[in-house]
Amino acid sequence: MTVTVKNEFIGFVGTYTKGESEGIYSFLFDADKGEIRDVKPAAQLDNPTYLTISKDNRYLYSVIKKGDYGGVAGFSIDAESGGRLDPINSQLQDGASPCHVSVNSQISNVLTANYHKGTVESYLINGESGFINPTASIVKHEGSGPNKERQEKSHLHFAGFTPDEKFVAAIDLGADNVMTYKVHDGKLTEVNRLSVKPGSGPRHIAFHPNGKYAYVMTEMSSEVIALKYNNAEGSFTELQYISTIPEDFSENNQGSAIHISSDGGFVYAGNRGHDSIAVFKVNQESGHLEMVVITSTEGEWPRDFVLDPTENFLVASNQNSGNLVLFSRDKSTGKLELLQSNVSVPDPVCVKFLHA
């Protein structure tokens, strides 16, 4: 499948549809000009907040809300048209919709994490058609944390595959846990559980490309937790906690997304409240992080961000101010420089590019 025209890339934005948003939006990014353009609706559905794209760029999977039901929806991607999405099917369950979705490289298994239900759901899919089958496994978590308002019960915020796809990593904000599961024919079996600092509220995880380290963004304590990862056992060991906000910032902040460059050199972490992205340099020997700089996202409540396929650029999504922001990225220092901040998308959450 053709993914680029010259140096042009197709991106997608998942949104909340509580305001003006119609669903999933597509856009074109011109890496030669350093410009985002042609933002347009790609699929109409309720609250497609988080998206994932199959490795071969044929399918996009999204969380979905439909009345009193929530679940996952699948689309085929028409890259030739600039990113049109054609519905395949959806699987819905009674209750709140999930907050995160991921797909494995074999396009055989989709995972969702449900914040409100405290569950991880696994679906088998048909790699030839992208069709989503009914749930193969649902794991409900029990637990709580010291924050009685935010951690009164288990709140799953992430479920994704480890780099070798032998395990599934699940992040429980409500119970301060990082868990791993074996997955076989879509069935999930817990193999390890790491309890992190009480009240930290872990949210998302990003694995170092060497498979030896992982980095967890905490929502409530605004920190990155550096972890050593044992890929034979699917277990984690804490290495470091490092703040993502300045020491003198005392206002409300909630950590959001975390991503790592494909060379493993830099970790990026989002701050909602401080409205910024923290840039960290990775020590390749120890896995520890060192703060490089904190950069404003030129908007309010940056929910997520993504490196473009060249990794010379980064696109951030400011949910409350309804704008995408484009930065150039220095691969040697990790630093970001503002290029464009006036790209309007209502209530943006997640940003994804087709894979290069």
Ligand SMILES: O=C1O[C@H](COP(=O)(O)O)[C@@H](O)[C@H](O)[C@H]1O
Second form
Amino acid sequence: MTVTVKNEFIGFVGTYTKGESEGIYSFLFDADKGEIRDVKPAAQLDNPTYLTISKDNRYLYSVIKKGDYGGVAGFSIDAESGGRLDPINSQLQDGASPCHVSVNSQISNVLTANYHKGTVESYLINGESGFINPTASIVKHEGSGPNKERQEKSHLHFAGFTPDEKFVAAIDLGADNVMTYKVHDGKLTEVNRLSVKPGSGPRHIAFHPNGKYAYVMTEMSSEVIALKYNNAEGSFTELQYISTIPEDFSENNQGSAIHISSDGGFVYAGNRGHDSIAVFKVNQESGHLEMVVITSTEGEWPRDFVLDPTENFLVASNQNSGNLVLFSRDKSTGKLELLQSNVSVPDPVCVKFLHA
Ligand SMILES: O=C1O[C@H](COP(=O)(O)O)[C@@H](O)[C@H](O)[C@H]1O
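Given the form predicted alone, corresponding form predicted together with the named molecule:
In what comes next, the whole complex appears, and the chain from above leads the way.
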């Protein structure tokens, strides 16, 4: 008897709901055919921009806006139905919603970063039910940078656990800082602060799987900063700045997301304006990057992107043109090749897959 195993994965898309979007969308990705299909609404809520999925695929946590409140919402994932999301609960605070959310591997702690408030919020999670408890800790950053329009105060853009989960890394675009915190019972205590190039606007970070290096995408200077990471102290030292756009590109560009392949071989960095993804090869000895190629995202304003669970593909979300774009990925060269660019999703921000 021949048993056929389907090479099919469920993905979710976070969106802004200021236009036509209804909330979070799900889709199926067929890795044999190299095709995204069956895009459909999975949960109705306002501005579920950023999403994260627990390691065991039971829960999805999303940014949420509700009237004048913003916070985090939890859902249990019904993979059998192709990705139905059943609400668990949400925790809301007065004011703007966060822009980033992450969960630790134990599913005991969710973190959010709030760009508008300049805060990092930490919530304890009940691992049995996925229930989000009220905030265990809120840290307000104080700072500013030389860019008067964008850096008048702290703007937190990312908060996530380091690979060994000993520390939390938080990125402050407004104050040009990469911060590390210790977390105990959900309470955050600062342990380190790295000041990066004034005006660069650091946005997101991706750690090398070897735990020795990390890569920060800057929004305003459109660069990747390669960092050496000291995992005993939770501290960083700068190794290299490398541009993500061609030297002769003089129009507006804002760096977006950054991700690294799980073999640590390639770093991918998003360009909004140049509308592309820059591919870098990682020198595994030194942690330095070398540009491979810059590939068009076939749409406008790639806010984020993700490697699929096989890492043979990459899906980018073009926020302003409202399309997901599927590329195949060569694991030996890191290069991307366009497969599909017409997958419509209104105002997409990020795409996340269930873990393999
Ligand atoms: O990348 C960006 O993020 C900030 C924060 O997102 P938000 O959903 O909390 O507003 C956004 O304001 C900015 O326009 C965008 O470039």
